[in-house]
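Given next, in structure tokens, is a single chain: the form predicted on its own.
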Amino acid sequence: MSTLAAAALGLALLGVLGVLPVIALLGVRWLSLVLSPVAGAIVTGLAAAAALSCGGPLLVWSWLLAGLGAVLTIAWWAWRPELRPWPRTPKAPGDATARFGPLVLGGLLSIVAAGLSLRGLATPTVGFDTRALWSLRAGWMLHDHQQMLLDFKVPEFLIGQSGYPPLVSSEAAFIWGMTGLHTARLEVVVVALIDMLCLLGLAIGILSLGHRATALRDGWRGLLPAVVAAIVAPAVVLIGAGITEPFLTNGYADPMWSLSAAGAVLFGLILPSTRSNQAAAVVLLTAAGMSKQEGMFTALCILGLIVARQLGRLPRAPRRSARLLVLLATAGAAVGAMAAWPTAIAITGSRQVSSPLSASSTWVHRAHAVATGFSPSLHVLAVALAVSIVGGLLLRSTRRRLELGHDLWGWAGLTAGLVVVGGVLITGSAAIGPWIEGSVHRVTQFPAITGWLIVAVWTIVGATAAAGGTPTEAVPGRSAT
């Protein structure tokens, strides 16, 4: 079998895996069919936890979790025939097929955007550390228990780093199982064809701010939004990989854990905060968070303040009650699925990355450095931070009739990567001028990515306020997508 072909291959069993529970929360959407592999991917993270801890199988424990999530999805259907999420028309005011046309060629573009960021692929690179952890440890996922073991644990082997977040890992475990093709480049392939969905998440995103923003407006100049939309949307996936390469295109999971976490600040922070959005988010943080430690860090951040940003938005008694407890509940099930990997790893004593902590009164100078160091990487806050503010001097009232998040919620995800990052790189004890120039592209891939995500909402923002005409009622509740 060809690589392409068990890529292929691969990233529709791992759309298998996720399916049934990404319709469950999100509905019947072209985002769900984008975010289903990335669901699959968490799903057999979760499986090379139980793997490790358990024993059996990965690929056994990926498809009895996926069958439980199925038999669940289903039961609460069952229980819930409302929720179903059958198709169902909306009602478009207006001409719905102008209006959704800017939208369908967004999209198309998104995807032509999509096909061009991967030609990287075109040469066949594998980069470091993906040879050195994350197809190595695939490998290792495959064994049976006591070798699968004996690879975590025996400390002669000296790869700290094999107790990282298993994602990138065990995806490529699963599809190498599956497709009986073992080899790094097809964990390459993999990974950057999962990186480039959760970019296309981004795009869908964009798109559904540009479709709700049409329906504030009767006439063809409401219109506007939805070509801002189209235009935006594909220059955010170029832009996104542009921001990530070369690590997009050679196997690292930096770019998985930062366009996750993006995504997640973006439906769960900024857009309107409907049920399908704060499901998005929650996946996307999942996988983030099931990717690499900082990525969990941060993932952990942005998880408290869609609480908090929910918490503000609870209803009155008598339904404050159970909607808290759903809050709860689901915030609860994301942070026990990143913490299943890291309590696999404690349970087994398997080894785990240790350093010490460098002595306080270098603080200081590790954080100038720091900052030195990340300035060139992320000048576009500069241009996000002037935006926000003529955005919010001017158009507050056209952001509050989109019901978009308060800016300050994007600017408080997007700061809180940036103090993971930061803080590790000021209080860890290795030589900070190395580590900033060995690092510094990589880890500073989300803050430069959600900047760009605040720049393009106060854009279609903007183009709502231009376009003028005549108010019409705001599209409750759901998106277009």
Given for the second form:
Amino acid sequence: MSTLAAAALGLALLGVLGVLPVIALLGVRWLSLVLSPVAGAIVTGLAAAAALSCGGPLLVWSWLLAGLGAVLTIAWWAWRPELRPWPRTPKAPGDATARFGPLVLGGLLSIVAAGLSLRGLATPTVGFDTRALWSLRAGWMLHDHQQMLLDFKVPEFLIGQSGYPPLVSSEAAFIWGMTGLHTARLEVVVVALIDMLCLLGLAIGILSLGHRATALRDGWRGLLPAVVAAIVAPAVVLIGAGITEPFLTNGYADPMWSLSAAGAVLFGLILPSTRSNQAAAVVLLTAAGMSKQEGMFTALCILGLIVARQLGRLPRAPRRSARLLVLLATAGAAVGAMAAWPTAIAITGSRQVSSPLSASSTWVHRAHAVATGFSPSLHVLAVALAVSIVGGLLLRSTRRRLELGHDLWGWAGLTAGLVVVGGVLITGSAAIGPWIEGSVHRVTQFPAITGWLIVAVWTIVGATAAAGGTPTEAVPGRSAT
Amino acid sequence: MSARLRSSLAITIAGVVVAVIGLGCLGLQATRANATISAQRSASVVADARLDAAYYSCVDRQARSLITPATPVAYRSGASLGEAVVLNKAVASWITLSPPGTEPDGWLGLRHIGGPGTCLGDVVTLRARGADGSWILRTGHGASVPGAGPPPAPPL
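Would you generate the structure of this protein in the form predicted in complex with its partner chain, following the form predicted on its own above?
All chains and molecules follow, beginning with the one already shown.
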């Protein structure tokens, strides 16, 4: 089987693993199609944790957990028929075929941008960490339990990083096992395709915002925000790919956590607070948290922010306690999924990275080095800040009518990611210069992409305001928080 | 002009300004991003990637000429960090490690000897017992990459 065929088959199988829970959570929308393989990858990560801690093959665990998810989904639909995805919800007032034109155009352009962004895959690059860690662990995850324990425990391999979150390795192991093709190159291609699905998820979020804005005004002028979104969405795909290259196409885990965490900020903190958007955010932040250590800490911060945003939107009694319970259960499930692998590593006594702290007297010097090292990769923050200030002063009402989250939520998510990676670099004991030099292009991916998302969202808000200052009707839904 | 109309006009103008600036910045950055993506197809990057792939494929095939995935092995004692890293990257995903406290069937290593029949000068070695019980050092075969030195360092 060729690498491309195996990658396509593997992606489809990951989609099968995740599709039912994703449809149950998000409903029937294009985003569900894009996020199903991501959810499938989360299932394989949980399966890897189960295989390491309890024994049993990863493939069996993957299908068992997916089956469990499917059974729970079907039971959920049987218990709450009103939550089944197939009854059609009434269309929003003013819905017309013309409103979908820009949406379709933007979708097609985003797919073209995704194809262009993946042309780096034609170069057979396999990154250093991909061979030394990510695809290495994929092989271990397919070993029998005794050998797998040995692989993860013996000091001979000299890599504490093998305790890092499992997702990139587990999805590769699953596809290796299902296709019989065990190559680092297959891991590279699959990871790049899943990264690209996350980027397409961002594009869908942007397009949905543009589409939503068309309901604010009738006539052709009302289409302006959707047309702008149709330009912005493919631009975001290209920008995300540019920021994450060469790591997008060399099998690294950094684009995976950065893109999914940025998606979690977009859907959970910026876009309107619908059930579907919140569910998408939880899927994405769980993927981020299961991809890399810094992704996990950032995802936990974003989860805290999403919970805080939702706490401000709780309905009055008697529905309040039920909603609160769902919110806490969802957050608990996400934390539980992220904690599964570290728990498995701890209870099996597997190798972990020891990270002694540097002397606090060096932190000021290290913080200065971090700021200096990061700044060339984060020019976008100056643009985003300027746009946010102008937008916040003059376009607040338009943003509120679109029911977007307050701009500060997005900035809080971005800042959380910066603080996490900055904090690790500042308090860590490795020589700060080489550390920054070797990692700056990877650890700044999340804040850079999120910065561009803030610019993209304000651009559509601006187009909405430019289309007409006075609304003809309110967008159905609840007020923004 | 009423205050409400002035406010509406200000919002519309601000909207145009933000949208135009946003589109301009996004368009500019998308163009730069496209150039970054194109750089992954440059001749030097492609050549480096091919050499890297050839090197690790060579080490992998030499190791497979010495052991099967079921052979219990260990890294040779005294293996340098660089040696262990290359072996990790090339073969550690499929070899069977000998459990601690048991004698492996062979000790896997990597030596730099240069010349033909090597992977950029490196050759995989296996120190194992011969038929008479004595230790013999065998070297891998079946693949080679001409040249010297390690493959080009990929971006970290």
